[in-house]
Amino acid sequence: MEYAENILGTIGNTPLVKLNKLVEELPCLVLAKYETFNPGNSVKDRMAVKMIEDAEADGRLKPGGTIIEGTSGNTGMGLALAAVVKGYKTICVISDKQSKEKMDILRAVGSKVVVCPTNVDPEDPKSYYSTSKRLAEETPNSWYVNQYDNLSNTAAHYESTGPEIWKQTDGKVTHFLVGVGTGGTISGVGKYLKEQNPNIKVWGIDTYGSVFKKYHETGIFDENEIYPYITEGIGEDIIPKNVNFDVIDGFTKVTDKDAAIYTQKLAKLEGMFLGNSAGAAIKGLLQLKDQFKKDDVVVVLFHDHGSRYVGKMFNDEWMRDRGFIEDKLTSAQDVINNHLDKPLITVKTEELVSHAIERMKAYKISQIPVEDSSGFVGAVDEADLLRKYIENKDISNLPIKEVMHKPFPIVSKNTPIEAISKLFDRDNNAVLVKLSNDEYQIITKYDIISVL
């Protein structure tokens, strides 16, 4: 009979599955190192184990500790796996940017989950580092992992991942390429192959946000490059001990909205239900497409599975919102469809100011049309009215007529969005759109920038 003696001995022997439609314009021959075939259905499932088994043999982990790690999600879940077949806890700390998917996912397993805010720095008390620290010191008989600097992770890569890849193509890779997170996995594999045959290029793909490929293009470590991304599991704000950048060829940068556009591409093209960092990765190898020749053998590898950003890059209204479908929006129409069942809110022009105020926070809105018993005679702003509140306190108990500006320009349901565009400057700042005689609908400047 053949059976693993439990979960823990299926991780690792994932199959290279070669791509086709997302890779036509490439001449060479482009194969997936497939890493949701592990059991926790990422690549982090290999160091996750290697982690806690170095740990145990140190004594770092004694006998029912706990787990303690600042995780992406990956990482977070191949340890609570690990820990439930050998009897212990793990504490997972993990940034609000991460999907719910992978929250609920770690719940599901057993860990007990701490959420942090994405946008501080890492010395911040709040941040997923210093959260992460913070717990080991406070939980007795505990382990900090510390995926970033934790060398037991490259060594993962080095000893399963890399080997692997070299056997499955019979030693004829030319590229690899990964996207860079901890680290880990780029230099263990990347280590492990070019002494195999140092001619091959290991490539690592970076997001706009992180800090990986200026620093090693320049050395510097460029605070100016920081700032909060959306892509998930790839790119950082530090520079991790498990990052070997001796090892690494280049890096190329994707950005947000490419990587989210093909991660469904992978699954409309190739039925490669893949996470986040997968269309980062297929995006990088298109980018580089002048790196290869006919004969390459490229390998890229995916990380994790497509079931935990069902709620965002699977989403088309989460897509949507970000800007990363793009919907050929031409009218009027178009651009209030999003928002035909919410009511036009107005004012009366004997109404008071208080009214309007109260109405604006009400509905959180900023600008409101006025009318009257003959239709549409004037607009208030939220701007106008703080201007006027500074000239006269009293403004409260004044009559909307009062002090209100000249109407909103009306338009029909048909305009192009270019007409109404032109029709916004300092003293206008909406649009109303007349569906019917008594039905309308108002498009404000934030309303044109977010179809945009």
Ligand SMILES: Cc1ncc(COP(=O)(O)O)c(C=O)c1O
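Under this definition, the rigid core comprises the largest set of C-alpha atoms superposing within 1.5 Å between the forms. Remember, predicted model here, so these are calculated numbers, not experimental data. Positions refer to the first chain, counted from 1. What changes on going to the form predicted in complex with this ligand:
Once you line up the core between the two forms, the Cα of residue 39 stays within less than 2 Å of where it was. Comparing the forms between the two forms on their rigid core, the Cα displacement of residue 220 stays under 2 Å. Taking 2 Å as the criterion, residue 404 counts as shifted between the two forms: its C-alpha moves by at least this amount when the rigid core is aligned.
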Second form
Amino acid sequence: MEYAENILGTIGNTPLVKLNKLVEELPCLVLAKYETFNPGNSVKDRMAVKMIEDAEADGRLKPGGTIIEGTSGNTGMGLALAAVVKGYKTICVISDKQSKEKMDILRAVGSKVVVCPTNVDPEDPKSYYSTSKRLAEETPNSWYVNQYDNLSNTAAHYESTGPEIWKQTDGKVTHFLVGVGTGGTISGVGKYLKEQNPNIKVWGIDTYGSVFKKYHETGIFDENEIYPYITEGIGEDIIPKNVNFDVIDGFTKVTDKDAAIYTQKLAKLEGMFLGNSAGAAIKGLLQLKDQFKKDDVVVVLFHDHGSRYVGKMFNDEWMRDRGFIEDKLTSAQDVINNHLDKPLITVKTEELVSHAIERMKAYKISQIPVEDSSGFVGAVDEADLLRKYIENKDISNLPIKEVMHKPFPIVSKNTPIEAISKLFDRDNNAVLVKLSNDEYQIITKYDIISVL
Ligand SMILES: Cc1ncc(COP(=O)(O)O)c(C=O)c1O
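Take the protein just shown as the form predicted on its own and give its structure as the form predicted in complex with this ligand.
Below, the chain from earlier opens the complete complex, with every other chain and molecule after it.
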């Protein structure tokens, strides 16, 4: 009989899988180290168990203890699985940027989940770094894992992931590429592979909003490089002890948009349903194409599974909201399709300015067409009203006809967006679109900017 003693016995020995369509433009063999075959569906199972075993061995983790960690989800999953098998409790501290699926999954395997804001400094008491440390101080018989600075993280990859890649490629691997977060994967695998063959090149995939690339190239920790980003799992606003810059030959940065689009492409072109950092990794690999020659064997490691991103990179509405999917909008009709359910707000010539202002506030709009029985005869907008208010403080009691400016141009629904954009100038912020004899919609400068 062949079986594992428990689920932890199935960690590691993941397959290498050839990439095909997505890497057609590259001259070399590209192989994916496919880490979703681990029981927690990510590479992090490897280091989670190693960190626990090392802590058990030297007494930092005691029987019945509580494991506390700040985690983007995958390490938490690995820790939680091991905790279930070994009889510990887990508390995972997670940033609110992470997908809801990741939080639900952690709860499913018995972990308590504490959610912290993303956009605060690491030193802020609310940050997920500070919260994890505080919980560890307050919870009796607890152990704070700290995957960033805990070198058992790198050791796990030095002992298992690196040797597997070397053996599976029969020592022919020439390049290793991987997304960098704590740095454990790149540093452990990189060190092992370079010890076998110092000519192997190791590249890190970084993201815009993270400090790694600049720090590696200049030694400068540039705070200006730090800003919020969407890509999950990679990039940092700190330099974790697990990042060993000596084994890294270079970094390439991938945008949030490219990482998201390539996450979808991996599923659609290769049948590889993977997480967001896999999208970043494959796009980073394509960005580095000039580095590769015909006989090279390039290994790219994919960290986690697509199921954790179904509400995000695999949700077209989410992608569209962030401008990651560009719908082909060419005419007035395409633009107003977004607000057809909303009525056109107008004001009559005899109404007072105060009525127009109330309507602007109620509907959160900045301009209103003015009509009388003959049709549209003028328009008011907030900038114009403000200018007139400065001249005359009693403006709110004046009838609209006394303050309105020329009416918005009227276009047909088939008018191209380029033609509409030419109608905007300093005095004109909107156009009206004629849908039928008595039905109109409005397109504002803002609508056109969002489309562009
Ligand atoms: C999805 C995902 N990708 C990439 C990484 C980065 O791996 P490492 O922390 O080993 O640098 C992580 C871990 O933080 C991750 O969860």
